[in-house]
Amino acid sequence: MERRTFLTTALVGTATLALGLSVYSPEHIRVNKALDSEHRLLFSVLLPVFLEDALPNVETTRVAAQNRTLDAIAETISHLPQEGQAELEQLLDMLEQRLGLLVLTGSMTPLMMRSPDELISMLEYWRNSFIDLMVTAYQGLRELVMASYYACPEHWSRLHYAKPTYFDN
């Protein structure tokens, strides 16, 4: 077998496997679009990475803060311009599909199955990438999560910020 034939066969085989894994997703790891139209599952994986030290340490308040932030993210997305919503939806859809993950992260492992360290290194790669689109994706996701978290008044106490009282009257 010639080297060129071997490389071509390996490339075609890898592409076929990637396409097959992207099309076929077992029931237990598939995201149900009817139940997760706002990408809550995806953001629930990314929130602890972006908000590392900002989230409370107590588990019940931590979960409440994450759920409140997920609601705020959905509300923030609804206020984006249509073009921005479409671009964000395209990015989120790619992050939920294996072929999209392969293109964006170099791995087909779903984000839900990755460790926090793997997610941090993926986001750091995007942040420092030479490809402007990766940097834009990182900045867009980070700004969306951070703005949604700190838009909630109940999270201001972690910043030691109190709302001015003269606006209450």
The other form holds:
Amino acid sequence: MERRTFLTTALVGTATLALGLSVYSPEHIRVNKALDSEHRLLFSVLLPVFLEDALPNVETTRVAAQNRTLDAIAETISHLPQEGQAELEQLLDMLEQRLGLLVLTGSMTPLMMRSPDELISMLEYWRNSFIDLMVTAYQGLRELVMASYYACPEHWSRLHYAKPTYFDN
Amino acid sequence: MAIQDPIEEGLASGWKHIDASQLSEGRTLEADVVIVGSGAGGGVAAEILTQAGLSVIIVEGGPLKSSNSFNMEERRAYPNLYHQAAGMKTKDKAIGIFQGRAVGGSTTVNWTTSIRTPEPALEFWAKEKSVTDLSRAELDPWFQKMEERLNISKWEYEPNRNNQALKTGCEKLGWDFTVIKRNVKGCWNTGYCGMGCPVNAKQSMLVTTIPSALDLGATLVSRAKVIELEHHNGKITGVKAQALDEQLKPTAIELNLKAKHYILSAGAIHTPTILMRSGTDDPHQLLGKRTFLHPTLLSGAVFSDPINAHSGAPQSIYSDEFVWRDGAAGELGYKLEVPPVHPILISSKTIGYGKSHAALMENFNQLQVTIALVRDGFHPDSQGGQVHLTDTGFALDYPLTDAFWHSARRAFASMAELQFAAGAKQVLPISEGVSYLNSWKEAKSVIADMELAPLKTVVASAHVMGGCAMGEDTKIAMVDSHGRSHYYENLSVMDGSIFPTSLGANPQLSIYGMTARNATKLAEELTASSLA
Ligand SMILES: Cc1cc2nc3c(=O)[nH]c(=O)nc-3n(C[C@H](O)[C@H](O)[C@H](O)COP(=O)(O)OP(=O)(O)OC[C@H]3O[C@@H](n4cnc5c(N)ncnc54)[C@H](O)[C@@H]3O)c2cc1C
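I have the form predicted alone already, so could you send the form predicted in complex with its partner chain?
The next block holds the full complex; its first chain is the one shown before.
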């Protein structure tokens, strides 16, 4: 399936993919997970929180910006060294599973079913935690999202910034 | 407008370049000297040795990129030109490390500040670290030589407003400041040094010493990562490298490089890693220990007028007001500078998310950023970090000590005082739990009590040093004061890893000058022995 249409299909479809599915179904039927090796559904839940007020207000440009950021996140992850990728993968897998969610957030409710305020509380809980693992989870995701969002020249207009155009290459 | 690309021209003229990603089978290559790494140390060594008539192979893990691909976007520059796409971190993730990985090494992406090694550092090394023959009187001719070679001269243009704020603050407070010397020729003053100079004005190794060595017949092997040195009876007998693919992932293809003499110039962290992985002699367990970073703190300031810190020479003013104030071994001093401000860099090296972060980013053009580089490795409680081998590479364990945090607090206060003196409306120390401060008075009391801690306070580094120290005492040094191995007669180290402490100044010119001296001596010895 075309990457860009996947996100909307998944959201319009049901909550049974990835995040929701693993909560209600046994491990062995998580077939749809194969479609989401880049954790796009998970990030699509987190982006509006991390990027509140940065993402454009107009719906169509907002969706485009989110999709662009999801692509950029996949790209950023691909440049991480093996160990970094493995750590991140472990974190993302945990956030997509019932037990992992319980360990990391104190609740089994799938992230997709949490309100923006609940997601903010989750991030704040990690951010202010005394456990280094939580703080690094927060910071790892934060840095990944920010770096990927601001990597895209399309997202620079709010900064009133553009790179010089002396030469185009 | 089209910019001439000296790399493309050189390749067309017949340079010997092997891009290991294009190899379909292994290769064995031989020369008088093999140099591992093509940065500040490797580049200078390559030029001097080829000029002396020696045959040289330079082997570099990163790709050969050039101005045609430098498009002033971080998203291209970081994966192409930096280790770990600029996302490298210490083991506990408390310090982010920038280090170049491409032909030219960190010089391809550095910010051009050029400073001779400060005397207090050299004196400390002579007194405490058994380093000989390395006074300023000894080194100054070499600095001068490299300053001429790399067109290093005082930046005569107006500083950009980011640097101007540093200057104004110092003037108002009566603090010391210096106009920076830069290694540039025909600089367009754009501000994109960190993404590879798009107009070849920066006199990095990529456009100076490496092309000159290649013109003289040296061989460059790019995208080939040196895995280990082979050794036998106090001699290095070969270098094994692994070809990387275009994405710099390892392939099964191996290169074997043989030479009379071997030079490690892979930079701090990597030079010790290669030696550790090779199981070379290290009876006092020194390799990788005492790795220094100049751990750096950031302070943001919002001005009413545009600062446009992305534009113009990134660094043109520094202040040494606090670097040596308490003596070399006293409280950790800190150097005040400014960084260039670009979208990925600043969005990731600040704190928070959502509304507060978006608001910060909307002030992008009004944002002045000052940095304090902490001088590590002199104070007894500042032993730096230690490189460990892991299954897939290395980890750098760098504990941030109380002595560091003590200085960090002073540094945050100095930066806020400076920024308010320069006219900032608000100041934001980049550490969790602090909000915008509205006056120096408020800043002073908030900073005195603010929580500072690993992972809460943003700490970064672009100056990786040490881990394979020089000196005459083998209990504390791996190489002698001329960079020759204490254990292998045909091995030298020429890069930032030989510093026994940090420098208290940006490192590139120190590496250029010391390498020029050491490589010249080595060339004399090697040519004399081949005549004999
Ligand atoms: C963003 C940035 C800004 C900076 N700004 C300044 C500045 O303004 N002024 C200043 O003085 N300094 C600055 N520096 C630091 C300065 O550039 C470095 O200190 C200096 O280049 C270090 O020289 P080196 O020879 O030790 O290593 P490097 O220049 O880093 O070169 C080492 C090379 O070895 C290669 N290598 C590593 N391992 C292997 C392996 N196993 N096999 C093959 N090749 C390998 C690397 O890919 C790299 O190309 C900056 C650095 C950065 C990253």
